[in-house]
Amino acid sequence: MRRFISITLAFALVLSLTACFGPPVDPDTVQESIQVIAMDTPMFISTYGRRSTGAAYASEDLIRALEARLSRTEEDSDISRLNAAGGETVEVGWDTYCLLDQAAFFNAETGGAFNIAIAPVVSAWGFTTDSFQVPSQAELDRLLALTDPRGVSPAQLGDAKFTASLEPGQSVDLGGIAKGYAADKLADLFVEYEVPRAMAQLGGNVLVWGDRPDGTAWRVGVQDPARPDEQNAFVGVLNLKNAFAVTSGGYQRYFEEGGKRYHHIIDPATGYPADSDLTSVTVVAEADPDIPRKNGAMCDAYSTGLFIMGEEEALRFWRSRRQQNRENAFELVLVTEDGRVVVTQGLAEAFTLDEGSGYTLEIVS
């Protein structure tokens, strides 16, 4: 059995406004909404403001351009050429260089839990081609020897030339960070187009920009991992302004064989689907219009890494970053195997538990 749930957070309260007749409409509430199928997922973007139409369609162009460079399955993409180069150095674009560099940083931060070089192992399980199988231990041992992230070498040569290389036999997959990076780029675009408010849902990656037209926060639902097929089945709702929210979970994509379920989040330490006591991880961080930070990519990478770590290590990681008072601070919503929703202190007032979900709420500091 296979189930692919690509939308894990609600695209909430998108208002449809018309101004053909009737009283004048506030230009800041003029809205344009588009749907894009890209990066193997449906994406929804709704922009507001005087330049909302231009911003919406520029958003689509941006996403498609990123997909053309970053996709592992597009034959002429930077990543496909890099994976096929057999260890030779290839020229890549700025976005590819940035993501490879960021991926190395997040790999180090998470102690190896987030690792884009795990791609050969993911392919062995069939998650790249949907030809699912349980690989032998001998095959996993062989492939795990190719997943050392230190073999991924991006380089900048001059002001506008970038290259990358891999160790022979290696390959990379940016699926665990590319949509977060796209959200970062959308935030830059919203600044450029003077967008006062917007919501972008890129699969499990959500960017809420500003507030809703009525001045209240955007409502972002956190999918109940136990009910992935139910569109409005949430463990709770986050009320957010100017924020990234990214969810990862084993319920999103999996197959069953021999009565056992195997999900797509592979632990780089074992080569097997992560044996986590969590069913989903949502990472939330600020999207500040005045201080551009690449928090979208961070949230994307950490949502995967912290899922692999499990509850105890994920919370230890969060506390360590909080104590260091880092600029790139983040908060968490963890859904556990034993029926709890664990919310870090910074989201205590922003999160509302769905009382009918059957989960118990736990606020941690």
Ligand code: ADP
The other form holds:
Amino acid sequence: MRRFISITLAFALVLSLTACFGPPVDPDTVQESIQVIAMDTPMFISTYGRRSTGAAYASEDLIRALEARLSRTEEDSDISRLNAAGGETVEVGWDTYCLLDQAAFFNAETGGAFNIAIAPVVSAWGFTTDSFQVPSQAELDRLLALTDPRGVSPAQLGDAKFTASLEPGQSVDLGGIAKGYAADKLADLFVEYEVPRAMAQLGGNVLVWGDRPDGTAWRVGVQDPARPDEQNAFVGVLNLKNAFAVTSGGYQRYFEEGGKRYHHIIDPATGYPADSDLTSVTVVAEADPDIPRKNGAMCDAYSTGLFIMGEEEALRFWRSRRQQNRENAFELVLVTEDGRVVVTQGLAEAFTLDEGSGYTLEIVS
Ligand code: ADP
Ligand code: MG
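Okay, that's the form predicted alone, but what's the structure of the form predicted together with this ligand?
Let's see the whole complex now, leading with the same chain.
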């Protein structure tokens, strides 16, 4: 009863305040923002609506809980225990199980380009520890023999019991998909908290939910890969509502040795940083409350995989899948080494080239 009275009083107060100061505030424009550093990435999340504060705090908790499960560097995460198990089976949480399962699916989809079992090779290049080096060919050959994705075996043993195992010597790295998976989980959370609009930027993984308070689309800049350290150096802008947009590129993490640049996206066919004619790949797909939430992870896995494939194969991949269901439809923005921005038909309206960027725009169908 007291609670009822206090709510009534609060309501009366709001009414009287709005009576004094003009029209009532539209609850859908009430905003909360948080910053989180997790998964090695600065993240920014803005939520709107009556429950914007609860949603923002819950978003942070969700990301931290995922990181605790999936991190390769925290000792008791599911992934660390799995990588240290020497081929034994370990118990894992639901999210880890789902991610391993989805990663296997996207590995098959991308013809092996996206492969979480590439971890030993990523480590040999020093990307896990920041002690960069060019491994010898003999070492790469030895490690590549450990990257067969079929060695990764997630299993469901009961309603709420999940396990996973690897072949001895294998390890997995979810860096190419975990942020996309986190974006999928945020979309679930926005449904739960009845968030009418939101924007989540998890490094190169962006989720825009609903529209902006003025009813227009969210504006997602596509970073100019030639100017990675400059804020607002974009090849162009995507105008999007209810969408995941995920960018991968060699410019995001690299080291230089002997005048050569080595980046963090490894081609499982060679063990070397992918020798791509692309400098970045952005994958865009729908984030709709009514469709199953796997598109964030899909965009993340594809952005990594298609970067490795290069322009021609990436476009062939897009064409081969464009007739599929609305649920897993996706579109691309490819930035090429020779200064073109290649945009697939479905984004022709949404993408605006930055005229001052020096790039030329090509729409492909
Ligand atoms: P980022 O997470 O750095 O924004 P990506 O999504 O492209 O960019 O993921 C790159 C990360 O994925 C690397 O840092 C590494 O951990 C991992 N990785 C590298 N090569 C591959 C690959 N071929 N398949 C899957 N993951 C990869
Ligand atoms: Mg990725």
